[in-house]
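Encoded as structure tokens, the following chain is the form predicted on its own, with no partner shown.
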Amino acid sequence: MTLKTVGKSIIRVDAYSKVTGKALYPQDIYLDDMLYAKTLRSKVPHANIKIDTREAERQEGVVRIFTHKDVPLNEHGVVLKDHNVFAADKVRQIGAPIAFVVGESEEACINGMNKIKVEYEELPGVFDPLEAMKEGSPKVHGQSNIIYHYKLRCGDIEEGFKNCVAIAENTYTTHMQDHAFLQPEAGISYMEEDGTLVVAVATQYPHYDREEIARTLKLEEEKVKVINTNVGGAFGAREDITIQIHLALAALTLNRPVKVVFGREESFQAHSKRHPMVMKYKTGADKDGYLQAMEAEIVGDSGAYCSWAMNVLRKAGVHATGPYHIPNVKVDSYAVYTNNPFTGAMRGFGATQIPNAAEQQMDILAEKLGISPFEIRQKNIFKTGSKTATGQVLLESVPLDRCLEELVKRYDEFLKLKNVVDETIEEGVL
């Protein structure tokens, strides 16, 4: 069978417009009679709030200020509906949206935003996911900060460790990370003549955006259209709602086009981050270097909202063994609320953080056993026919042996080159 695209170099349909600068991004769109908007965001991580917009509404050029009172259903979220469109009586992280100021110019919006009075009654916050799991910690939502607990059990973990002569036991941490895409969030919303509400935005999920807009504004989905413009980078951060509902609400209410463009600082505050994780590992191998047991506890900081935390921490648990066959495995992974910026989708979905722990464990075991880091990996990597700790049998696409062989080859070449350079330095030539 002849394939049209697989294995061939295909010209991207948007390549020419992007390299020539002709590609249209949402911040490039201007419509007649267009209004501008700015979002007022929380300055504290955890507080009860009261909002007074009366003085702000009297500012010249301010057309309307939207708050939680204007939203028919003030909740959204990709898995749990734990986000507010606008904070009502409480904020749970710095940057939480409180009000949306719409005006005839950006300057009018800024002037109006500066006149909004927000009274903060600060509450104790929790910023460490391990502390957040404790019974007496401040609660972000409801009665528990634990959103999700994934369990993986395979074999007999106690018996497995009895067969080990070398054990590595350590705790590893990874930090929060922003996607830092080139294009900060921007969008425009307007009404078509037939009453269709349109939101033009750079997004990864136009179908989910449409569903969320319709649900929160109590509209039929058929009356909402989401146009996905050119996207200036995303990497997961454009999966959660940021500006879509705010814009839709304003355009629907005012029947005029409304546009918003974030600066970099606001973009940092508004969208999700990569989950920081605390990974407690215990891994053991027998005298020949074969892995026998691994026990891991993984705690992911979800920040103030759930977003994709369940999926991310489940995937972290599934991949906790790394690409290695281990007959006895016990994994517990947790997603936990804190008052930190919320975390969500980012390249790898939890599988990215895990190698920081799993691979360092392998190096430590190799050193304890007196074998090379390559040898211990060659003995334990998945091969075609291997069975993972979750019970999956790998029937194809398991080229780890070839990858390691190539790595050893390149490493040997590096060492030879390094020796030549070292000798040259010793001889005083360099």
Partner chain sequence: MMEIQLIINDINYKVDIDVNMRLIDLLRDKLGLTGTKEGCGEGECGACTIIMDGESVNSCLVMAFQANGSNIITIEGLENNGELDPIQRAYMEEGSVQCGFCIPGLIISTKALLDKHPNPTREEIREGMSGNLCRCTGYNKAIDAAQKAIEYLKEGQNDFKNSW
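Here the rigid core means the biggest group of C-alpha atoms that line up within 1.5 Å when the two forms are laid on top of each other. Numbering follows the first chain given and starts at 1. In this text, all values refer to a predicted model and were calculated from it rather than measured experimentally. First, how it differs from the form predicted together with the partner chain.
- After superposition on the rigid core, the Cα atom of residue 408 is displaced by less than 2 Å between the two forms.
- Comparing the forms between the two forms, the C-alpha position of residue 10 differs by 2 angstroms or more, with the core used for superposition.
- Once you line up the core between the two forms, the Cα of residue 421 ends up 2 Å or more from where it was.
Switching forms now, from the form predicted on its own to the form predicted together with the partner chain, please provide the structure.
Lone chain follows.
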């Protein structure tokens, strides 16, 4: 079979517009008679708030200040509707949006924003997900901070550990991470002549955005159009709503185009992060180096909002064994609210954190058994026909053993190089 495209180098369709600077991102769109907007955000992680916008509204050039009072249905979110369009009486994280100041210029918006009075009555916050799971901890939403608990049970770990001569047991933690896509959030909204509300943004989910705009503003979906411009990187951080509803509300109310552009700092404050995880692991191998049992408890810090917490922690749980066959497995993974910045989708979606734990467990077991890190992996790695702890039989495309073989070859070369470098450092040359 001759393939027309596969195997050939094709120039991507948008490359020309991007190498010439013609590609439009939302900040590149300027419309006649447009207004600008700035978002006032919470400066504290947990507080009851009272907002007074009266003085701010009187500032020259300020056209309108939107708050929770202007939103027909003040809730949104990709899974749970636990985000507010604007914080109403409570803020749950630093950076939560409180008001949207629309003005004739960016300076006017900033002046207006500085005149908004927010009275914070600070509440005890919770910043450690393990603390947040305890009964007496401050609650972020409702009665419990535990959003989700995923259970994976396969075989009998007690029996499995009985057959082990080597056991690795440790707790691993990973940190929060920002996507830091290069194009900060920006968007522009306007009304078309027939009354259609248009929001042009760089988004991963124009269809979700449209649904959320229509739902929160009580519009028919047919009256809302979301235009996805060029997207300057996303990596998961453009899955949740940031500016979409604010922009829609402003253009709908004022019947003029409204533009908002974030700086880098506001971008960091406004969108999700990668879930930090606490991963408590115990893994055992028998005298021949075959894995017999694994027990893991994984806690993901969801921050102040759910976003994709259950999907991410489910994925972490499903992948908890790493790419290894283990007959007896018990995994509990949890997603937990805290008053930290909210976390959500980011490249890998919960699978990225796991190797930090699972792979270190393999190295510790290899050391205890007196075998090489390669040998323990070669013995236990998934091959075609392997059954995962979730019961999936891998029928095709599992070339991990080949990957390991290649690594073994290159590892020896790496060691030689490493020895040279180490010696050089010892000699004080570097």
